[in-house]
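What follows is a single chain, given as structure tokens, in the form predicted alone.
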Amino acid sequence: MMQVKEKSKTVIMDGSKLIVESLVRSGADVFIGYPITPANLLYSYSLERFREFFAAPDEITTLQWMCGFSTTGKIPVTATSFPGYALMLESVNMAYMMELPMVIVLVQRLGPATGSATCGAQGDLSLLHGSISGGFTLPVISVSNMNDCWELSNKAMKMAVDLRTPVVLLTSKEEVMTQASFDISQLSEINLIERKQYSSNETFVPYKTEESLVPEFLKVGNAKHQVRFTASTHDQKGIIQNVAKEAIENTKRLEAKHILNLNKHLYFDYDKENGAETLLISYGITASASREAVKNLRAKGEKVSLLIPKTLLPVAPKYFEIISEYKKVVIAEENLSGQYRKILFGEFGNKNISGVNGFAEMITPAKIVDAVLFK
């Protein structure tokens, strides 16, 4: 177990042993895998450190167990890379129709099918953008720096838990495998995520909201009350309605919940820079490329601001906000298409939107300074 708030303390780390630790210390309860490479190291520590440890026998029944365990009131996690999450999706969308809290960590490797395990990218954003069947939005992070693997997996878990949703953690493989010199000292406290259950008398309504619109949860198995959790179509009382009105509208508050909350669970990073005209944005592995070509453009006088998002999914209106201030947007990351750009801005964006892009290697911070000097 990893000690925190020390005299300085620099040890050899890497980012899969902060991600499971900030996991158990926010109060997960139970490991579910299948090993796949890059996310090795993920299981591996979770084998160590958490309290309850489930080896799967394939990547579909890790996502069936994990419905199962969360129903009873239990936060699992598992960890996987695109292989794996694409045999979950369907039981995701099981989990999400259900509104099950639950942590995915997904550690991008090269693809498309296997591709190269050994080799990082950040090629699964359009993925996960369309995971849910009919558009709905799956809530992603994204790590940027050995910080983040422990602060954002603990918001990772109490986005899940506040929300009743499955939550991404998104990483890559340089971010989890990679040894660095770390100074542990550094490191917050980790806070145990409260969750609550419903605990009046009156009769429980399953998937009954009020405000926010996020139903009080309630686990399987109480002697009081009747609990339903329905992946199909249904009412707030859990009935199967197929498209009868109050069954659609109940459906439709699974969008609205994630957008009605977003400024809750919205994390970034925002280096503005006085009079500058471009803005460079980047997130994961590249936001450490990212970083350093700001410094080096900086240095040779060029005005630039760096953002660098966090909250990857839903959207957050924050970040048009701020692109909206610069002449020139820039975004870089790993994977050839342009993922994340064609998310915020279409398939063809206009003329003031450029990306840096790379494939099958990582992007340089001169890559990034010569694209934002590119006139």
Given for the second form:
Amino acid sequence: MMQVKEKSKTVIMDGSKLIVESLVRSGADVFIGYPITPANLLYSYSLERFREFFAAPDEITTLQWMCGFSTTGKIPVTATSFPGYALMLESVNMAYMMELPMVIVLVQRLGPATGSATCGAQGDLSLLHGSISGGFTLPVISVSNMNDCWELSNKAMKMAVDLRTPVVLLTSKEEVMTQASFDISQLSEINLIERKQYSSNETFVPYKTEESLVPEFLKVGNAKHQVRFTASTHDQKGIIQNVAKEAIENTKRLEAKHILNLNKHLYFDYDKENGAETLLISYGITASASREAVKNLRAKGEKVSLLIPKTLLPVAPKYFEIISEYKKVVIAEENLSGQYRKILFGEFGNKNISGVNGFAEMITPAKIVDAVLFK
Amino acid sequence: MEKFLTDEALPFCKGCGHHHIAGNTEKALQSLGMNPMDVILVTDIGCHGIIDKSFKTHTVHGLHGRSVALASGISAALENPDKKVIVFIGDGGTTIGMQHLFNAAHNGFNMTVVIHNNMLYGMTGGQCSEFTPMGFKTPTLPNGADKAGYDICKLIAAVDGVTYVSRLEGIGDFSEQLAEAFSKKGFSLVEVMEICPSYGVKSNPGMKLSNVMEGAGLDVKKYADTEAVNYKSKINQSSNVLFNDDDIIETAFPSKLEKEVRLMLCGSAGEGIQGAAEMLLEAGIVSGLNGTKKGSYPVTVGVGFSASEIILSSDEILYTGSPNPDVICVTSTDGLDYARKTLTSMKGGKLFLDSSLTAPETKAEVISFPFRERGGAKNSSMYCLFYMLTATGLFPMESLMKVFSESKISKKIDAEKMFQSLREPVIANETKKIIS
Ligand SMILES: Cc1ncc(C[n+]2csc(CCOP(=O)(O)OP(=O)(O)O)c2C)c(N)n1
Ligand code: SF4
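Write the structure block of the form predicted in complex with the partner chain for the protein whose form predicted alone appears above.
What follows is the whole complex; the chain from before opens it.
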């Protein structure tokens, strides 16, 4: 979608291709998946591109196999949509508790339930926000254009590996299926991400941590040290405990590590206009409509700033710093009731905060313009 | 001799059958001369599952019913087939996660599954499982089960891919039978029949395990013992990058288009809509334009409507939805039904409509032409595409000709003939109605 410049290399591209290629170049070892529209392009490109590919018989199995691969030091990837993610939920909690890196590409489609498989949506953020039982944060990174499909796939994997956690790369039907002219000459180099292994001779304590609050990893089946993984409440040794203090501290660390390291994995675009009193916030598929709306508003001489959060969860304090500079905030997202708006500001909200919402259709730039201008 | 169990007491009730499986597993592994670091024990949720802390092997303790799937991932990922993956699961875990056992057997994943079948859910209070035998009582079935439980050995032995299946009575020394299963490559399963004193014995006073087994027809024997088709992960040797310089589309015939143009092609599945749309996008790029294309079709791709939205612009394209197309091509009834709402809300623009169809109320300029008649249903979209470009001049025809002649469709459609028939005037009986 870039302007044609000299020496540009224009091809017909889609987001699925960029995500799969980027993940493989980032060092993802294996794709495990169960077909579901609109994630099927990711599935078929992965079959072509991944060194190892497994067709699982359902989404619970998908996540369990991924966990198995992850305990051996490999980096697994899957792609799904709401119905599949719903089945994965308990196993995502398991991966979170065991601290197993993996990337789940979630392609949003219209719900509830089976809904409309071929219609896009942004309806799953509330579910992701509450995915981990107990009030813990599951990291969610959201793409806002084709270039993000490339860059953020790598960043999502880096976050998964560095923090030893499942990470959701959030997309939607239009973002991974729409084809577009795209200049591949401007794609950045993708860095290979490696999983470091514990290398000391001292007894390995599976969930012992230092400052980063992320335990060192050692693969199951190694010849030197006993390794334990468990999804039940456990102490540093990986031994099941009920609510013993050490074990509860270890569980609470799972949230603390994400908060502590958030700034290393914080991605957003902030297009600030001096003198603007209104901030437009948008993410995912609606970010493009918002960019166009801002362009149109500025062409009319209206002042407005635009924040596109990409690390959606954990919510960064930085976002509130930016928000506090404005009198009025408008949040545009394609779901019925404003899921990110509620995550940021609660159910009750505030008269200076309004939402532009849509269901079963993409939000138009015109609708966003109206909301920004509404007094 | 290597110890596989710690010296601490096992975490089970007095007399629980799970004790015997733990002890015999250690003995079996010792008899095979294994090292604890060569063994990965994957345990399910249930009383049997809390054994992991007592084992000196690698241990992985996951969710209720999912241990076999988790072990499948470990087994498929391990590069060393001599590592031994063992799964401890109950009849409860087998009930909730039965598909994983079939699936692991089918794939021949290298592991041994040890089912601790005490015929009820111990951990949650002795409720019945799908393995509770006819007549066997549990605290929730005071009159006894009224159906036979599953014979998991028979069922798993029937799966193509399995190596070894046996059932045994979990009393005394059964380490040799366990060792036989552990020594197999591929998928092996041992069902160990045992009792839960806390619930099973209490609900069935005076019961004898061997009598229960006999009554239920659960024989102690081997159900499968074949050569392993040892699982090897499928490595994709021909992994190719998904895009490269071969895919580059060079600008050949620049377009003078200044504003963004939004187009919609609407027709029926199997009539080339998506192909025509892709060609339009590519031809736009050959003309130096930016473009996007998205398809819409019902979930069953082979029937009903097929539609595509294309945007072409000399500028960067941000928003890719297209509520108000400038140009819309409709070549079939399905397509018209799909486009109806858009057509009635259009404030201008052009509609290229097959002459067999009646235009709905629209402010778009309607241009009718017998695309289906002249090109046949299958080629109607392609005929319409060429006609539309001639009429609108969005970008040079040379671009479309270039893409067309390099595509497979050019083998099926004679371009000369197509142009000829697109130029021929419309005769009266071909056209039902022309509205302008
Ligand atoms: C998804 C889920 N559902 C229910 C439970 C509750 N639960 C824990 S153990 C168990 C049954 C255990 O029975 P079995 O597998 O036969 O093992 P046993 O306790 O008899 O050794 C159940 C239902 C759970 N942990 N997870
Ligand atoms: S409740 Fe039953 S299965 Fe559980 S430990 Fe006690 S005897 Fe064993």
